[in-house]
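What follows is a single chain, given as structure tokens, in the form predicted on its own.
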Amino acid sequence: MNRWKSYVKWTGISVGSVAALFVVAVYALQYRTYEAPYPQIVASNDSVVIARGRHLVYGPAHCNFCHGSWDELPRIMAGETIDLKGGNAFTLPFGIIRTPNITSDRETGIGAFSDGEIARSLRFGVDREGHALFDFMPFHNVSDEDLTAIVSYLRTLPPVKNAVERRDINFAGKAVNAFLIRPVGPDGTPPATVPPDSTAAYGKYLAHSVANCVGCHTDRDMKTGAFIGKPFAGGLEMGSDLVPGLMFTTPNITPDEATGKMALWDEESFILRFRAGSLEEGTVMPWGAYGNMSDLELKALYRYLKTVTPVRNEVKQIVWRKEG
């Protein structure tokens, strides 16, 4: 009996010991840094660049619809132009994750950050301080030539005074955040220059680099981000924080016959539905934003969808309420 208590003592306390030291290196791990370079990027005053970098976060980059403000939610589904002060909260399973404020501000927003950092942020998921960012932004792999674009728009992007709590996190989420988050670079040496035309290829680098229609039509663990689905075919489940108890289940967009949503439009009908926007209410899909790509961007995005590999995968319900 003696004996038994004792195994029963120790094994409590080497229990409680690994629970200690798990919680002391989650907290510990909190802050940790990373090395990253810093991409040779350096904004432009040309108005065709700057130009250029307008579309891109107004259009197919989609920045205004997490970078903006829910309370001008009317004007980002009509595409307009807005303060990109940030605040916005995306719930996720293991707390809230706010979206920084991208105006100049020096205080508030990146007025004060380097070329460097804001592209370094982009491409390689690494702050300015070195701790790496939720992989939210799937720039890593977008061309030097718009990075540069976006970064000198951003620049003329006039001030606004708004200070964002960017995490509220539960313990669950530290977790995540010390043990499963790293930083996220590019594929590769990201390309120079990615011309833009009506081509398949060109709707790729659309819908894996700029517009990230493969990170949200392809279903992931919403704890770590990592895609457990296959490539388009949807059943990735969203909440809306927009309307709340909403939930998206994102469709599948590959040309299976019988259950893709490609095998249903032709190119024409594809753009159409670019052009009319947002038709439910609460939606996670950044339609403003979309409808602002141009028909040669929408066309090569179609081609290029038109070729994915068919996966037979059938999402029934596209919008429900969660119960409770």
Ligand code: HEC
Given for the second form:
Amino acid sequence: MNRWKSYVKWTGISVGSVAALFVVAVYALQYRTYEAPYPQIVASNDSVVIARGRHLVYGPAHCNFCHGSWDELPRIMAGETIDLKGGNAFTLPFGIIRTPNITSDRETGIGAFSDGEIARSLRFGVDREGHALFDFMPFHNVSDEDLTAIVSYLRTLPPVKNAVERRDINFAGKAVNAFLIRPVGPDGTPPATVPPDSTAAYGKYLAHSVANCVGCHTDRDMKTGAFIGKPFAGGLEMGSDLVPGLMFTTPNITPDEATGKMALWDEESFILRFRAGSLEEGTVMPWGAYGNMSDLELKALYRYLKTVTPVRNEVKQIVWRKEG
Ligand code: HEC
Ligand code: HEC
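What would the structure be for the form predicted in complex with the named molecule, given that what you showed me was the form predicted on its own?
Below is the entire complex, every chain and molecule, led by the chain shown above.
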């Protein structure tokens, strides 16, 4: 009897101390830092390079959708050039992550960051202090040339003061941050340059490395971000951070004739669809930015999407509301 009691007592204490250690580890690991190289990116003053960067930021790379304030959502959805002052909240199961101010304000924006620090956060997912960024930004494989263009354009943004409280995460979120979040980097060495043209090869670069079509139109495990579905077959359920309670399931955009949303569209209707912009209120697809893509880019995307493996996957409800 006594022995049993002390067993309970000792296991109780040891379970308790493991739990306490866990709590300590979770808090300690919030400040874990990672090593990642600074890409050899130097901002340029060349107007052609800056114009390319501007096009990427408000076009295929859709930085404006997340870093432009959602107080100005209609302008974002119209693809207009607005300040990238951040502050938008993404609500995850474990808390809230807000987008930083990426204007050149030195205190509240990225004006005091070096070119290498900005480039490293985009390519290697490691912030200025060395902490892992949550993997919202799919630009790890962007070419050196395009990364240079993006950083060069960011350097020209006038400073806007807007202090953002970046993270508001609960204990579960801190545990996720401590044990599951690792910086995400490129697959191998990113290309030096990928010259824009209307080929499927360029479309592939856009769909995977710049515009992130693959990231939303493929089913994923939302806890880890891991891809679990066939590429472009849709089926990812996403909450709209723009309209509370509104949910979207991404359509299948493979060329499967029975279930592929755009299987029967020709190149011209694909381009017209992108020129028409958002048709669903609260949609999470950045139609405004994509509408700024050139015909050449849209052709390339269309041609690439025609080459992906057709997958039979019927997505019944594209727009719905979460019960309860
Ligand atoms: C899908 C939304 C989304 C898109 C698109 C996006 N960002 Fe971000 N960005 C975020 C979030 C969220 C964070 C903060 C992540 C965190 O705190 O872990 C962030 C962080 C950053 C940082 C890090 C700042 C710091 O303090 O270290 C920079 C720089 C940045 N973004 C620039 C860009 C640029 C440039 C683009 C376009 C090429 C872009 N972002 C596109 C959501 C986005
Ligand atoms: C942030 C997530 C996200 C990204 C990134 C994204 N999509 Fe979507 N897409 C959606 C959602 C959600 C819908 C359904 C709601 C809607 O039509 O707006 C959708 C709808 C579509 C449709 C169907 C439109 C219609 O008229 O029914 C096509 C085609 C499409 N996306 C293609 C693309 C392509 C090509 C890219 C990359 C350039 C892309 N998407 C990037 C989330 C995304």
